[in-house]
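A lone chain, given as structure tokens: the form predicted on its own.
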Amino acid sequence: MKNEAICGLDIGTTKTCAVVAVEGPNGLEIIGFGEAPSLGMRKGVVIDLDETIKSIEAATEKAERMAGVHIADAYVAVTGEHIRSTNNRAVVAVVSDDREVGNADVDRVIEASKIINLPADRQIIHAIPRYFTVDGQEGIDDPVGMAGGRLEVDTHIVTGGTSFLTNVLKCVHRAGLEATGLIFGPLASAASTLLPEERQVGVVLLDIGGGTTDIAVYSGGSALYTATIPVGGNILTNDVSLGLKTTLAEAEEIKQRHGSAGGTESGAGYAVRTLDGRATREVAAEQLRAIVVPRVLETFRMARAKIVENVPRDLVLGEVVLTGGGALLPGIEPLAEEVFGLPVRVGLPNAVIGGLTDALRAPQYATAIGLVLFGPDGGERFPKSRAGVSWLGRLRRWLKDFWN
């Protein structure tokens, strides 16, 4: 079971999760869970590389005790605002005698979809095909064994920033973890929350974390577009701590509890604790909704106008699903209704993998599980033997000076 166990883990601004399953009779099943605060991050960057250690160590020994298995190595989700994707297209000939695509052949037309024009200070994360096409042919999801001379393929790649990366990987490795690969967040978080229809008749996913909102477009099947705007939940709870003159703590408390929705009755109101905690006085349910509705709005405008300037206009949108911590505000589809004019629900994890309790059916966990789904089968792989060659080969030369 050692060797089979599959670990996530999400390093987010508010809390850091380490997930870890394994291949049961039905599927993945998760055996081990653990969470612990995070702060040594900010808007998906490393700030203290101290604070994130500790952070990434509590999360993963919590983890192991739940499951009994020790964590080598683990899946890392990453995400900020350094990270972009594009889209490519890149043509091989099939080499073969009987012209029959081969998987070489794919492994060729992939590796040419990654040339690409790419500053020195950024790294190619993820090359996703979208579809190949053989001999003119579109459309196809597996080209292998058919019959063709000349094999295309479209890709999704999503690009990181070295310096941001290397300090997540610098992080994992003082923690006593290796990297198996990095996976960005909302490519897992699709991976757990998205219905294989939703991905096939378009979809925005948003992501929506402590500091960050990371969005992902589906169409066809896979991944169009994605992104990361620097909102996230802490921001709002910063405005609820100015706007009612209160502690974060109690500002946090307040925005889960009440959100943009709740207590709208007229008349209604709570308390709120001041800033001393020796005190408190009533808030009118009116004043906290002034303060929530503009910033989440803001917060869906600022992904839409992203989504608008770089996915196609003539492109069918069916729905927008919300996951992350941020989409359990109160009050908050509406708001992305008004926004985006689509049906919007609530992504949670769901029943694609077992061992799931009620308290992991949650979208704040809708990463660290999508981690352990996406990795294995999506991510950009790091295996050792291949150390010499690849990108994270040469970040780690480059580190050893620090881990030695």
Ligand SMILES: Nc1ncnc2c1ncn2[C@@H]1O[C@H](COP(=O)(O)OP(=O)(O)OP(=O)(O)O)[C@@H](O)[C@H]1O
Contents of the next structure:
Amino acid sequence: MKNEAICGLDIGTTKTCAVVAVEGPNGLEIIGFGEAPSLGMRKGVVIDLDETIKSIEAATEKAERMAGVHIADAYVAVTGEHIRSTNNRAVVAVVSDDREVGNADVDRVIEASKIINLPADRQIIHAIPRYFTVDGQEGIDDPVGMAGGRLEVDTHIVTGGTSFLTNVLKCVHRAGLEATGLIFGPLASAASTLLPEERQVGVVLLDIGGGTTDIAVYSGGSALYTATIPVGGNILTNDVSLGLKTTLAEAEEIKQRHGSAGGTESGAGYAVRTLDGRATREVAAEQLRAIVVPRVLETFRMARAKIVENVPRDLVLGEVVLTGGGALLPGIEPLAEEVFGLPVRVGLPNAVIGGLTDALRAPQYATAIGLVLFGPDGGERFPKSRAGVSWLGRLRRWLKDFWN
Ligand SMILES: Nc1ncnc2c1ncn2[C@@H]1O[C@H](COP(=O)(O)OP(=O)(O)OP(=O)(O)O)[C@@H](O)[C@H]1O
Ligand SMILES: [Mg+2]
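Can you give me the structure for the form predicted together with this ligand, which would complement the form predicted on its own we have just seen?
All chains and molecules follow, beginning with the one already shown.
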């Protein structure tokens, strides 16, 4: 069992989560979960190595104890403003004598798609095939075995700043484990929250964390745009604290209890503790709403602007799915509807995976749970047995290069 354990590590801005899963008789099953506060992260990037190492150690230790296995390596989620995405296309000639597309051709064409103009301080994190084209026939999921002379691929490429990624790897390494691979957070969140039909029709996934809001847009079954904006739930807590002149802890509680729906409650107010904590002051519900609503709308508008700028104009999108802890804000759905003009739902990690307790079916765990689903495949478009391995091989090589 030990060797088969698949682990995920999500080092978020507010909390670090470790997940252990194993392939059981009924598919993947979660057997361990651990969570610890993150004190060394800001807006998705490491700002304090020691604190981050401590968080990783605490979370993995809990998960190990629950699972009864030792965690030696894990898929690690990354995010932050340094991450960029682009789409690329490459073409190769099919080399075999019988002109039949083989695994080697697929690997070669994906490799070729990774040849992009990349500054020296950036690394490719993902090159996810969106679809293949064989002799001009577009939209092929798995071209292996098909007859053809010319193989093309359209890939979604995600890159990150080398030093930001190295800092994450350093913390993981010093906490006593190795990264099996790095995964851009929203791709993992999407794996645990989105339905295949949603990805097919067209969907926007927003993972609203503490420090960042991560975006993934899917259409035709695969991701075509991913991004992150450096605004999350923490800034909202800050706004509430400043606006209501109270502590961050009190602001957090008020935000979680009343959220943006504040103004709709028959005018009742809240007792808010003053900064020194010695007295309480009555605050009108409308006052909270006036603080929360503009910030949430602004965050959604920023996300929408990025999407409008970067996805084709004629792309049809059917829905917005909100996840991450920020999606728990009471009354958030209508605000997203107002900005995107699309139906909105809150996405919980509900993917087909065993061992999902009710406590884990919460949006703040979407990334961590998605890691063990997305990690082994390296992308929903990779057929499991074959390309997954080569993807891993490439990543291992890439990670090794990091250390040399
Ligand atoms: N009930 C709630 N109402 C409103 N906001 C909430 C609620 N519960 C949690 N949050 C917010 O969710 C945020 C944390 O979300 P999450 O755990 O997904 O972040 P993270 O993964 O640690 O951070 P990031 O993804 O930005 O690195 C915090 O800002 C917190 O205030
Ligand atoms: Mg997160």
